[in-house]
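Single chain ahead, written as structure tokens, the form predicted alone.
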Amino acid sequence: MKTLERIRQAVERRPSELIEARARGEKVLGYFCCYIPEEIIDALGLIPVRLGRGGDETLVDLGARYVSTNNCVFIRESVGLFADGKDPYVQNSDFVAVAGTCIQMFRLSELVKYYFKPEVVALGVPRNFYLPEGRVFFRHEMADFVRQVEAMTGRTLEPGRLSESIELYRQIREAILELYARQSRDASPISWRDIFDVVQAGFYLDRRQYLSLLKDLLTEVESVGETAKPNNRPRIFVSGSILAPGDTKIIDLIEQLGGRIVVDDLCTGLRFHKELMVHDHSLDGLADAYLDRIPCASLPCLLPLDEDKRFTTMVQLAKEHRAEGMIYHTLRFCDPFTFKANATMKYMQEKLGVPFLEIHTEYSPSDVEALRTRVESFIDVIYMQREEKEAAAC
């Protein structure tokens, strides 16, 4: 589609645009984790860029010179990005922000600050996010985050600018959710992978230009939607650890073996945008919205699980997008997602009865063939379940 190509070209141009912007005196804040509030970065007149990549074993090995190999490969590659110094978004980040959703992410902020010397601000995320005390803590953390960024940049957060930024991001999220809904239809001119790439393009592009491109894409999808052919491939829900830009191993295997991803709850995908609703255009209102979003698996589960928004949202998404199976992907040493894999499997099978496959991997190609066999068998199971349902209906 023409707009998808325009988005790809815009991403290719973006590093040079950042160089030009910085030459004009603008500042770039690179950040890790979707709990960092882009609305605040934008309202302060800074350029937000989400950092981090995956799938590069060389950068993982480079990062391992600075951090234990018992840390997850995403953290090791993220450190490797700074050690290598060639990533254009790391190169052009004047400041770095990290949200401490897990202990490894907090460790990342310490390592980057100690070894590579950028100005770093950390945002604490409460473990007891569901209690009033957790809400008070996070409001204070958000206010402190603003104070630190103001001190680093010499700028002041103005309520009017914050409200404008909140509205901008509301429109972006609304457009992304509509695109997710459209790609999962039986006949759609765009795929989940297209939309996943579009979401990640939004990590880098000027956000106002990005919104304009999203609107153009929605218009184009609507105009050609009726000509699309039905897609009857097995409908798969992808969940689990971060799938960072560049980490396409699991996606490639699913598509090569005839599967069709229709939904995800990844922090680099749908969860980045879903269920983040700012009702009060104030700093406290923004903090509450980020705390009330679908929680990361690094945060404790609520018990019973029927009260945990992460689990109930998975069921909701699977139903809305008519997923026939779930592939739960965990990175090696990503303990929060790994430890919750069994509970996730039991909950999804209890609520929906769909096939479930846990894949535990890292950024090495050495396990591709073993994973290929498992994914192929998983897709065969979905086909068998289809046949059983069709036979039972006759």
The other form holds:
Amino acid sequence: MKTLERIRQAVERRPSELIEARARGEKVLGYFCCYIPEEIIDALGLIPVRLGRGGDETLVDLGARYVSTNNCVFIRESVGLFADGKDPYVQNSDFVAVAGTCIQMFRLSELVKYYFKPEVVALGVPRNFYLPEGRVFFRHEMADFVRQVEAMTGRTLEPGRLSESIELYRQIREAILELYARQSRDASPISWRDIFDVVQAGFYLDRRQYLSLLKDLLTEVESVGETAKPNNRPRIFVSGSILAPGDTKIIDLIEQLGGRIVVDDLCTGLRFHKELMVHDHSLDGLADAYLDRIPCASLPCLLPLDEDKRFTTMVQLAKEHRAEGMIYHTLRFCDPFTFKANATMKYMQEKLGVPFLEIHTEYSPSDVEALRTRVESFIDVIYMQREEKEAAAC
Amino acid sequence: MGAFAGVDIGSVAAKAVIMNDRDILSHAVVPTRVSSERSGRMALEQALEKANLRSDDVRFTVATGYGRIVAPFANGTTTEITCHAMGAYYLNPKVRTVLDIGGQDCKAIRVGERGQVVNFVLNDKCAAGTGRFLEVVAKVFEVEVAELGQLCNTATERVPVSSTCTIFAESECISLMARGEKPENIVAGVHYSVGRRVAGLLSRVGVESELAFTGGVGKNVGMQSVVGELLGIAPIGLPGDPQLVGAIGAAIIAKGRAARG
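Other form of same protein, the form predicted in complex with its partner chain, not the form predicted alone:
Next comes the full complex, and the chain you just saw is listed first.
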């Protein structure tokens, strides 16, 4: 796909574009966590960039000098990015914003402020997000976030601009969701991996250029139509802890062993865009919309699972994309997703009867062979299930 | 007709099994030394010799175990999880749960009504709960690994061994001996410690009758009693050597693949 190549090249050019932009007086706000509303950043005339990378052991070790070795590797590597001073996006961030969705993420904001960058703003995210009190809190937090960013950057938020930004992002999301719908079709010319990479390209590219590229991609996908050969490999749903840009160990392995990923609900993938509908173009409306989407597992939900949007969405996505199994990836020390692994397994088996594999790992290549055995066996299990179904049907 | 071969190249031993359409014709077990490939080859050659066959009499060979990636003599590979389920089911079609305690890992497998894998969990991050642990302990007490089970069953009491790490448990056993505890009682404590770990692993997939032990440690009568005690369900014995179950499963899979062409 030509557009995929154009997107890839645009990402390669982006760091130098940011340097040039900053030389012209523009400012970049780098942020962590999908609860930070890009709409606000864009409306303030700032350039939003989503920070954070995974999969690099050296950066993890570097980060450990500032944090500890007994915590999430993504946080450790993110600290490592600041300490290393070579990540172009971190280096080109004039300001940093962190959402305190996950407790370790919150700690990241403390560390960054203390050791590396003075200009850090934190956005509090309520644990009681499904209660009215949580809503009120988040609306206040959002307004406060804006005040802090305005003070930090010397800009003022205008309602008209906010409305424009909200519309821009609505269109971006619509395009991404359409691409997700297409990639899981039997004979799609684009793969889940292509779209996952496209979502991540959207962390960096100029958002208006990005929207234009997304539209071009959709047009190209339409024009190519269905390919000659349907892809009948075992259809796998990837869920769990963050798969940050650069952390491709698991998805590479799944593909290598003949699995076909058809959907995810990762915060660096589908969950970043799905279910975010801003009904009212105001700060309150934005706050409500962000709180109403599929929640991150780091926000403990005490509702019964059938009322927990994260769980019900998993089932709905699995059905929609005809997933035959779920691979649930948990990072070491990632409590939010590890705690609920068992519950997720039981829920998926109860609702769908699909096989489930938890892969507990960190950013080291040392366990690749052990993971290979598990993923290979899991793919075997799916094939065996198919045979069972065929046999039962006869 | 035709012969099919399964070669299970583990961390401690390479096992080969040759089957025809229905029966096991021969088997061989060779210690895995430095070269997984060589031990695999040797096991296969020895099994062929015992069955009075040549290598071109074998229509398909499947390699399994962690050494399967260095088995160029095999026509295909598959994971040991699938092989242990299939092999145990072949030996007793009532098997629904398999516990494989191998040289350096431990697996709990739920088996379906046709010998297929329904669910599995494995522990290969550390040596606790594996054959390696028992090997280390056997060395401390200067007995053969094969004698450990019987030694365990002569114990008059169980001396708790608290260390979960193999290395530290080794030191703990030595200290306990120095303190005057009887070797068989310490060994009983060690078996209990391993038993608790594997029972924990099994509970993650759930145990459904019948439960079978496979892998080298399946020969250990002490482990059989302990696991039976901890789970409240006695493992059924499988005919033959439990260490061969993986290779048997691999041979059955080889037969299936040959049929599919």
